[in-house]
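A single chain comes next, written as structure tokens; it is the form predicted alone.
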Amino acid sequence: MVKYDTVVIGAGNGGLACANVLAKNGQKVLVLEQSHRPGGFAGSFRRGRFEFEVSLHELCGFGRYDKPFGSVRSFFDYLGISDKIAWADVPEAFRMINFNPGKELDVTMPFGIDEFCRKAEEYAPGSEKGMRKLFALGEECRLTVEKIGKPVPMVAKLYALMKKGGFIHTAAYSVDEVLSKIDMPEKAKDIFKAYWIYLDIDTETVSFFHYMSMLNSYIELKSAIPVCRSQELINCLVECLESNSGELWLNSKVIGIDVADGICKKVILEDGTEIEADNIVCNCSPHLVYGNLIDKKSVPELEVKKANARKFNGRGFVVFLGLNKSAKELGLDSYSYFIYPDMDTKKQHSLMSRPETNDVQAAICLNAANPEASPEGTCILSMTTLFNSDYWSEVTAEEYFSKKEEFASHMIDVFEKATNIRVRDYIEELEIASPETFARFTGTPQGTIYGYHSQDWDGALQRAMSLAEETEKGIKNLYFASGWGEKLLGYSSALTAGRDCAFRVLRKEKK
């Protein structure tokens, strides 16, 4: 039997972020990872002469090099690792293509709010004033998020919210409802809605507060990627953890969490090892923890109700292509492509339940941000889409590979049709990851890469406001550090969720 101040289950972004803060503040910390390597969704893999990024598209909230601000950059500065990682700037915010006949739209948008609004005016005359108003509201949302996350009494939080008139006027409404009140051309509204795929929530449903908190961070604070893939970031987090006497055990699968009298006591590993801890932090889903790791009699009724009421968000499907021509030769001039057959997001989201109707994708050409990402004369292109149903678990073993390859081929067809760029003839390496792949690789339920769906009763704002009360009613000394919690999933949000979880643990210990 060994004893730690805190045991963290899962060495993904959230788990490592949490463990680093705790170790930096003097705690004896152990991170347990079931895989042979840390990172979870963060990391890279090789096929032939190409090294592919598993899932990172862009790390938002990083800040520009001449103005190092933003929550992620500030966090890395706090850990002292910002300058230990080689970063590549993402060159533009996005290229969005709507290939709906008669409503075609092909726009490339820059970073920076001023630049973004001026470019929108070029594409859709008469839009600049309305676009600036939206971003002004978005800035209030961003500042409100920061205020909500601070350790102050609820009364103080509510008072701060009431002073933000724009936030009060928009927080309860969806993106589409707010846009309906803004005098702006429809084309500009379509440009504004381009990022909806990154949340996998249609703009008729997603709260304006949630959407703008993300969009403002992307456009104003810019994005970056690690030159040596996100594995470089994970390795740096591990080195930082160990430099502060924290420990990481690989190939260490947790099969149980012992709870007695409503308090976490220890974790049990697959090999029978038992580890006591004052705090247990989970970088995995509550479904897994409450369903598989804790005796059902010890799970609070509230957690059972929440788990039954919640829905899983997007299940990931990615096509990784190593192409034997350079990005310049192929005409892949942009880094990020949002490809939509229609800008009716409600309709498109409903069609993303089955492969025969799913034509939505977000594609990344890694070489556009990092020219040396692959050997000279080659480039890397990845295409990602999401499924809002558990379709892939229904596919039989006999038809799984043919179904997977058929849909991957369809995704390539959609990309070529939308961009008018031929890539199929230059494929040297191809790898396909379905939701079943992600479920097997990370243990995430149904292969979802976006955690729980943000519903009107269970969105980012609602989770943040109710966090303290639910923590008090839950299992004592049990915490969640991943995007399954109040911030929802995503690279940047997982890192900041882990950071905030650590500070909750430290405040509890101080009390």
The other form holds:
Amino acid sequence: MVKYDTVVIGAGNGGLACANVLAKNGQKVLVLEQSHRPGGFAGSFRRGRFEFEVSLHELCGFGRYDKPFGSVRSFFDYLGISDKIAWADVPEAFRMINFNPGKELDVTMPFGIDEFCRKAEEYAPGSEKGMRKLFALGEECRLTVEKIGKPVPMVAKLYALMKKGGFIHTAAYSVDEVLSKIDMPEKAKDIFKAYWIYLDIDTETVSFFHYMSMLNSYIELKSAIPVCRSQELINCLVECLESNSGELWLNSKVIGIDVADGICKKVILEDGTEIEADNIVCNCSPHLVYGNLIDKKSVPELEVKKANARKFNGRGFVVFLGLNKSAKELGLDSYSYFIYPDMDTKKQHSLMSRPETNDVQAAICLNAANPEASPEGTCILSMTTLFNSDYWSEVTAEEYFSKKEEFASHMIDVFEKATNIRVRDYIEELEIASPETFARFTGTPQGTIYGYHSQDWDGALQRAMSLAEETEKGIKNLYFASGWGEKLLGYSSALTAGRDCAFRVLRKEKK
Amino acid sequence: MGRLIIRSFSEDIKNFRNMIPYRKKKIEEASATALPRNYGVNELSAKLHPDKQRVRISSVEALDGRTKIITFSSADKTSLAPFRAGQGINIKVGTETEFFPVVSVPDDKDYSIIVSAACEDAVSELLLNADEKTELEISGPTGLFYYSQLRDGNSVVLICDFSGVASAISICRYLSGRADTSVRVIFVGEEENPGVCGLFENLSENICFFREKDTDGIYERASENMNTPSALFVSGKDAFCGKTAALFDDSDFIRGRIRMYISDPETKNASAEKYSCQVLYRNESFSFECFANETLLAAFERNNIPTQAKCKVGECGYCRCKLVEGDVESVLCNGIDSMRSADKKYGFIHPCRSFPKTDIKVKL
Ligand SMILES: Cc1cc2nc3c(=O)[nH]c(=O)nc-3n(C[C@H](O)[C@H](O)[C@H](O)COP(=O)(O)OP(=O)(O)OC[C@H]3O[C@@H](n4cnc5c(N)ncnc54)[C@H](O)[C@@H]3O)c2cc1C
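Please move on to the form predicted in complex with the partner chain, as the form predicted alone is already shown.
Complete assembly follows, chain above in first position.
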């Protein structure tokens, strides 16, 4: 039997990040991926003359190529891959459209904290001071997030960090509660809340700390995307892994993890192959690992209870359109569109449980950032929404294709209504990804694309502060590195969680 | 800037300190019931896209001396995966896999395919000689040649030759009776296929069927008294599809692209030059011979290499692998290059469309 220092289950962002750090530090590493293609949610696919981006709207923590700040950027620099990837700048932060009569709002916001605050002042006079105060706190939040994971006892370090900054006062509260203490017009608060859909949690519930660190990262660092889609990032990570003698096996689904005396020993592949390893890192969900891969008797009760206490975040639904008119001809001037009926985020979030009432979407016109994303005279538009119920498991196999098209058509209607731009007549290519699609390609439970819901007890801070203690009580040598983990969902979270996990493995090995 | 106090100085600190005890309490209070083994969405997904399905031949109907319609029903209690009109299935016999468009409609619970002696492959031969009740394994429904209402709209033109007739019939049957959708279908073939032409009968008035002897009359047939159709589907042999598509090249009759199903993806007819091929798979290495006139995928399959493949026309990307050493010629099917830009940049190929030009080393 072959033996590795570490086996990583899954070649998504988190798994590849972790494997890369381990291989770079001399470990013998093997990544096992069930699919024929590495990347998990990250990647691209072709239809006709179009190449669609599966998931990446914005890469938090990378910033612009010419501005080397940010946690993801320094991680890529550490791996030596930042320069290997061709980057396209995202032109502006977002355009947000609220379209319910009486609640109309249509704002386009720039990157850069100064620019953002000034623009907000233009749209909502009297907001600049409040907005600047928020971003000042945001800077502290972001820097704290970037420090989480370094080898110092977590709670003590965080506490020390926070005591210095004013934002300790906000740590236990939601966005709405903090906003209630900021003197700023409602309209400016609505602009501030625009990114809520990226965390899939309403602003009454979402932790201010978490939201603010993300917002700060986007606005301050600005944003860029790989020209050849997120698949380029993945291919680059794979190449870097292999250059450090790490291995990736595709079409290799793990169906079991052997645990003896509370220590994990080996993984078992679908075809019966067994692979021994000193450490096993899971890039997939704890629900899958504790529910499916490990014998129930070996699963610690704490992990079962924790999983049961948690809620899945949104199940993804995306409409990909290859349009046979250019973005300019159609009037698609912006890259990123947040489309909301209104800014009652709690209400909107609750309406995202049924197709008839789900009118929320984040749409991307790839050509606005990357003009060569599709042939001349065409453009790519994708519309993403989330379902926070298991509606898509109530659908029968027979009605699945028609339900999927019906809802895609609804999403196109919403986009057209909000922007006044007709796209329906120019559809040359169409693909629709439903929760079933995400489940099919990554095995994610219920088609969840955003990990665990950040409930009031289960936010990024709480997870990070409990990580050491909870890991201590868990199965030995078993680790997690993904968007299901302590940093919550997203590219940057998965990548830095993978990186930090690798350093935990290395520290343990040193001991 | 002053400190921002939310509730009160001491309460804010107290609440911060309480975050972890609160988390512990929440976890402690949760249920200890074992976690689920499966989930509804994942189960439905597996049902929609099974790798394999066990089927039994439930009927065999002769269309003419050389052609049969064979119908499959599920051989176990499960129902067959639903498909989209125009899609097909792969059937593997020995090391050979063949694709067959499904001729029935999604509402039929069973799959029917057309099998012709003209195909001369091992799978067709086996099927033509099989009796009712024979059991075999087929793939889940697959392929991007299908009708989508949202994309393809309400005025559809279908053009097919004999080898592409099955998917055209499936789409016609699917759209038959939809008052808001008009379909014009042009079958190009000789009178000797009366059985096949018969399949287009008994469709509703919204389907207009034409037969043409050759490709010459196609353009006129397709466009006469017709505004721009919302979709044009062409199915048949490579040469036929190419010729048909060329007829529409300079016209603005069709917006967007022509959707194609090619029944005999071209194998390059060059020399039978022999090369060596090395495949790295996991921690193993396989070596064998491959030929300039076969695709790398064909060479893999002949040598039982554990490779993945579905469409074989370069579209699906399942066979994607890295070219480590050597050079290949990529021959595109229907002019569409389906390689991801990042895969091109990092030296990947689609073996189903790659012919060796030198000795080859690839990593699966
Ligand atoms: C439509 C969409 C839009 C998004 N937009 C953004 C965005 O703009 N910005 C952002 O930051 N994030 C975005 N996200 C979220 C982001 O893509 C994910 O959070 C991130 O990619 C997750 O990475 P991961 O490594 O945690 O897991 P995954 O990508 O889920 O990777 C897990 C891997 O493990 C493999 N695996 C699972 N089980 C097994 C097994 N048993 N054996 C072997 N392999 C296994 C899977 O096949 C998969 O490859 C979006 C996601 C989607 C779907």
